[in-house]
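Just one chain is shown here, as C-alpha cells, and it is the form predicted alone.
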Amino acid sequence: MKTLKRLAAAVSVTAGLAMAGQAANAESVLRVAMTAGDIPIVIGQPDQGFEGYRFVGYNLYDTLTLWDLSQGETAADIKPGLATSWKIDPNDNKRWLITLREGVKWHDGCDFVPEDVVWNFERISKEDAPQFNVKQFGMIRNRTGNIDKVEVLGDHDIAIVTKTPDALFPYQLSYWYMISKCRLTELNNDYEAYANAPSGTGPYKFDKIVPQERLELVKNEGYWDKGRVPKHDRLVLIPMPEATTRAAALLSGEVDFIEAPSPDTIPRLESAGMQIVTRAYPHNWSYQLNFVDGNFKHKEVRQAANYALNRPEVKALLNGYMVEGYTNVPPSTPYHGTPSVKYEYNPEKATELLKSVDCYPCKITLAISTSGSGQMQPLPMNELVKSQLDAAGFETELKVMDWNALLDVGRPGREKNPDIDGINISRALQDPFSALIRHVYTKQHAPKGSNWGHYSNPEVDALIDEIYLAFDPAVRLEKLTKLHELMVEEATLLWVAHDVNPRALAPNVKGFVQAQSWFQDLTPIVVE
C-alpha cells in the first residue's frame, strides 16, 4: 500500500511536467528530477544545499574559475572561467593579478566588464551598497571573507586583494557566481524582480518557473565557450525528493535523468532499460561533531563512534553504491597519506573507549534529514548507524527534519543548538579547502565558516597557516596530506561513506560524462 501512495504521489507531481513535455514538443528537452526539496533560489548563490550550485548556479551563471568537467577518468580541478588567467603578484602575496575574458556577454545583452567583478563583490560585502543582499553574503562568505578588495587594473585586468595570504584562493572564486549590474539595476535593486528575470553569463538562460513545481532554462546560443553550448534547447528542473517518486517518474517518461536513485529500485531501472551511472567523486556521507557542548569534546568518544560503525554492512544496504568511509577524503586523493589509525568495525575498542571516559551508556543526538542534496539515502543509512552506534555503548537520538531545517541547524554552529552533538549533512570535497580546512580551523567557526561543531587546536591552526603560505605546489601537498592525516587521528568526523552518486537516465538521454566532481556537465547531452 505504502509503494502504491508513494507511485500515485509521483503521477501527481508529474502530471505537470507531462504538460510541459507536450508543450515542447518541437524542441529538444532535457527534464532532470532533482533530489532537492523545492526550486533553489536564481538570484546568485543558490540555497537548496550544494545541489543548488550544481544545477542553477552552474548552469545559469559562470564564475571566474571553473571546473573541468569533459572527463570522468580522474578528479576534476579548476580551469579559466569568467578569468582567463590568474597569478600572484611576486612583489605581494596577497595580491591576485587577474586577467578576464574579452567578448563575454550577459544574458541580458550587456558586456562583462571588470566593473562587474568590484559590484558583485560589494553586493555580498558591502552593506551600504543598494545592491548588497545579506541573505547572499551569509551564503558565500565562507569564500569570499578573506577578500579585502577588487580594483579595476584596465579594459580586462583586475586585481584581487586578500586579507591574509591565500594560496587556496583560485579553487574559492569557482563558486562565487557572477550576475548582471544591468539587469539588477534596471530593477531597481529590487531582488523579487530579479529572481523572475535573472541574467548570467552561464550556458543556459532563464525562462520561465512555476513555484514549487520546475525551472525552464534555454540554451544560451551566443555562449562564449562553443564547446559548452547546450545540444539541447530547453532544461527543465524538478524538485524530488523522494527517492521512489523519482524512479517512477523516469519509468513512465515524465523526466529523462533523475539524481540518486535508491539502491533497491536500480535493478528494475536496468530491467526497463535505464542506463544507471556511477564513478566515486569527492564527496562524503559523514556526521560533523559538536567539539564544545557534549560527549564528543573527548576525542575518546569519537574514536569510539568511528570503531562502532559497520561499514560493509552499509554498503550492503546500499547494494554496494558506496565506498567505505573511514577517513576524510577518498584513498585515490593526493593528500589522503598514510593516518596512523584506521576505523575498522571494533566494537569492543570502541566499548573500552567509551568506558575510559566513564561516558557507558553515551548518549548523543544527532540531527538528520529526511531528504536533501547529496545526502544519499538518509532515513535507512541514520537508522543503521544508530543501531550499530548503540550496540557499542552509545545511546542515540535521531531528530529528523528537513533538508532546509537541517541546514539551517548547519549555518550558524553549534552555539544556536548545543543539545545537537552531530549533524548529518554530507559535503563536497572538492579543493583542500572544502575538504579540510573549512571542518578544522579555528578561523572557520560558524557562523563565520563551516566549522559547525567549533573544532579547534593549535597544531592544526599552525599547519593550515603554513598551507595559506604554500605557494609551491609540492610544499602545499605535504603539509595538506599531514593535515589530513592529523583531522583522521582526532577523528574529527564521524566517517560512513564516500558517495558514488549512481544517477539513471533514459535510454534516448546520450553524451552525458560523469566527471569526478560534484559539478555536472549537462551541456553534452543529447535527447533524441
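Keep in mind that what you see is a predicted model, and the values were worked out from it rather than measured. Positions refer to the first chain, counted from 1. Compared with the form predicted together with the partner chain:
- The candidate at the hinge, the spot where one rigid part hands over to the other between these two forms, is 499 among 452, 83, 464, 499.
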Contents of the next structure:
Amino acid sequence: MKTLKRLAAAVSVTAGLAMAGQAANAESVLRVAMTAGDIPIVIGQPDQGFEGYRFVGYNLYDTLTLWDLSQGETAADIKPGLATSWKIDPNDNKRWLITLREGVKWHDGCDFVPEDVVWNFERISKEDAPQFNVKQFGMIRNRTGNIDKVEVLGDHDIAIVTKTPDALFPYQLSYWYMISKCRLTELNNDYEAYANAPSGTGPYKFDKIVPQERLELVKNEGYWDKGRVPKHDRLVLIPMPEATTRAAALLSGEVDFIEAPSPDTIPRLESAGMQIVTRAYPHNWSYQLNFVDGNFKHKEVRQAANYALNRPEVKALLNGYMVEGYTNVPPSTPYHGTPSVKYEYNPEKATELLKSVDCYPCKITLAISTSGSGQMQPLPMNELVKSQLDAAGFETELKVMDWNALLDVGRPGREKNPDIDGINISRALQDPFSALIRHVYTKQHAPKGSNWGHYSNPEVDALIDEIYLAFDPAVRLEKLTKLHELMVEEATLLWVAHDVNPRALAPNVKGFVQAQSWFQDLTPIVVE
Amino acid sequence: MTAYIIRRLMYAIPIAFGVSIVCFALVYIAPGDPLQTILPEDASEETIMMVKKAYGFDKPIPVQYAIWLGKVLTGDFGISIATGRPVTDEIFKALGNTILLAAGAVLVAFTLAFSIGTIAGYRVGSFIDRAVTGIAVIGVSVPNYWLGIVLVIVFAVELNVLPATGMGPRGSDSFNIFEWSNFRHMIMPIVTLSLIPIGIIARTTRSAVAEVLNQDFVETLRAKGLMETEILLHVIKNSLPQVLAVMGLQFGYLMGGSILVETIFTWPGSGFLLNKAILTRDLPVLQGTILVLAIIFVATNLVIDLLQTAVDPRLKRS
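Requested next: the structure of the form predicted together with the partner chain (the form predicted alone having been shown above).
Below: every chain and molecule of the assembly, starting with the one above.
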C-alpha cells in the first residue's frame, strides 16, 4: 500500500512538473493583422507609410530620440532613445551636442558606438559610400536633409551640425533609424542579404520573413530599456489589406490584434467580446486649399467653408469613430491654444461670408480619392461634405480619382493643377513641423515642400523663423501655439475630422495602451 | 501534326511580343508615379529626380522598354521597387501558390460542371436540366468576392470550422498540402474560385451536348442499334471541342489568380501580388506579373487548340 502511495505521489509530482515545464516552455505569440498590402521593408527606413514605422521600424530599430508611447491622455512627445540627452551648442546654434546611451548592443552582438551614427548618416547621404542606399536616402531625406555633418566627439558623444538653425531638429531624429554597421559590412553591403538578417537595437529581434505573408520577430531579452522588454515571446506581423478579412481573422481566432476595423464591423466585434480601443491622434482628415488661383484665395471663402460643415453629422456617418475637426491639431495637443474663432456649424454665417466677397454661389473643385492610406471613408464623407457646402452657397465639384493619381496632384502643388481648389489628402501631424509649418511656410511651397496651395503670409513666415530659433522649449511652445491659433483664424485648411484609429483586440490580449500617436508600443502586451 | 504545332508556336511569338508592348505601356498610361509610394509625401523634387535616375525612370519610355525587354529575355524581370526583392522570385513564388488553388478549382469545377452539364444536355427539359441551369445561372451571376465573404462569415466566423486567411499556420514556406492543418486553408478559396467556371462550363456543356444530340448522325447511331451509353460517348466526343475551348479560357483565368478572392483570403498568389503591385505602382512587379500571366494565357490557348485538333482533326484543316 505504501509503495502504491509513493508511486502515486511520484506520478503526480512528475505530471505536475511536466505540466509546469510545458507552461513555462509555451511561447506566447502576438499576431497582428496590419492594413498594409505587404510587409514593410526591414532594411532601416520602412515603407508602407507610418504603419511601417509603427510595426517594423520602432520594433527592430531605435532612433536617437524615441516617442514616449506609455500613456494616451496627451499627445505623445519625444523622449531619449539611443541618445540620452541633447542640447544646442551655446556658441553655435547649428551644432547639436548629443550624448549617446552606453551599454547598448546591436542584435548581432556588436556594441553601439558613436561611429555607427556617422556611418548611418553616410548610408543615407553620401553617394559614394559603400553602404549608401538611394531608396533609403529618398525615404528619409525630408527629415535629414538639413544635416550638414556628424562628428564624433568622444566615446559616447557626437555633434550634429545642421545647415540652418533648427530648434525642432530633435523631432527629425525620431524618424531616422540606426542599423548595424557590423551586420551590413559582414554582408558586403548587400541590402538584399541584409533584408534576410537585419540587425538593430530595438526591443524585438528578427526571426523570419515569408515575403508577402508574415514577418516574425522575437523578444530581445537584452534590450537596453528593461521596462520595454516585450511581455510576449513572439510578434507575428501579417499584411491584410482587406478590412472585412481582418475582422474575420480576429473573430475566427487567427490573429489577436487588428488595425482599423471598419466602423460597421465594430458592433459585431464587440458582441464577440473583442476589445475596441480608440483615441484621437495626430491625423487630420481635411482639405489643403489653393490660395492663389481659385475662390479660396479669399479668407472669407475659406472661413465660410469651415462654418458650412456640420461635423457631428459626419461623425454620425462614421458611427462616432472620429473627433470633430475644428482646428488643425486635436485639442489635446500641447500647442492647440485657444483660437479666437471656432468653426461650429453655422450655414447662415457661411452664406453671409460668401456674399460679402461676391462669391455666391461659390464654385469650387475638390480633388478626392476613392480609397488610400489614412483616407478613412473617402466617398461617403466627401459626398456629405459636398452636400453641406452646397447647402450654404457653394457649388462643389468633386474630382474623383485613384489614390495614386491624387498623390500625383498633391506632390507638384497648385501650379500644375490651377483648376483644383482643394485636395483631400489626409495628413499626419506627428510633430510641429508636420502639423503646422509645412502647410503654411513660404519656404515649403510645393513641389519643394508640402505647402500645396502656396499659402504665404509674412507674419506667419516670421513666426516660423522665430520657432526655428527658439531653443528654449517654453518659448517654442508659446510660438507654436500662436502659429496654430493664427492658422485657425486664417482658415488655412478645411478641417473635417481627426481620426481616432480604432483597433480591435482579442479578449486575451492585455496591457495595450493606445498612445495619441501614429506609433504604438506593443511591448507591454501580454497574451494570456 | 508536328508542322502544325510549329506553325502555332510561331504564331504565338508575335502575340507574346505584342503582349509585352501592351503590358509595358499600360502601366505607364495609368496615372500615378511609381516612386510615389516609397517616398515621403513631402519629398523634394530634387530627391525624387535622384531616386528616379537610380531606378532608370528618367530615361525615355522606349529606351526603358528596350532595356526591360532585353533583361526579360534572359529571365530577369528586375527588382521590385517596393520590396527590393527580384521580381522573378516574387512572381514564380506567387504563381506556385496560385497554381495550388487553380489546380483544386480546375479539378472541382471541370469534373462537376462537365458531369452535370452532360446530364442536363442529355435530359433537356427535365428536372435535372432545370436544376443544372439554375446552378449555372447562380454560378455566373453570384460575384465570387461576395461568396468568399459569405463563406468566411459562415464557416470561419460563425461555425469556426475553417480558417479565414493565409496559407497555413506558418505561411507558404512550410505549406504542406497533405497536412490537414494546411489543406483546410485551401477549401474556401477553392470553392469560391470554382463557382464561375462551374456555371460557365456546365452551361456550355449542356448546350453542346444538346446540340450534338439533335444532329442526324445520332439518329443513325440509334438506327444502327447502339446502346445509349455508346451514343453518349459519341455525343461527348463531338461536343468536346466547344467545351475544351471554354475550359481553356477558364483555366487561363484561374491561373491568373483572382485579385478579389486572393485578397479576401489573404492567399499569397499572383492575384494578391498583382493587387499589391497596382496599389503601390510597383512597375517592375506589375509588368512582370502581367507578362507572365499573359504568356500563360497564350500558352493555355495554344495547348487547347492542339487538344481540339487532336479530338477533331477537321479543325486542323480549317
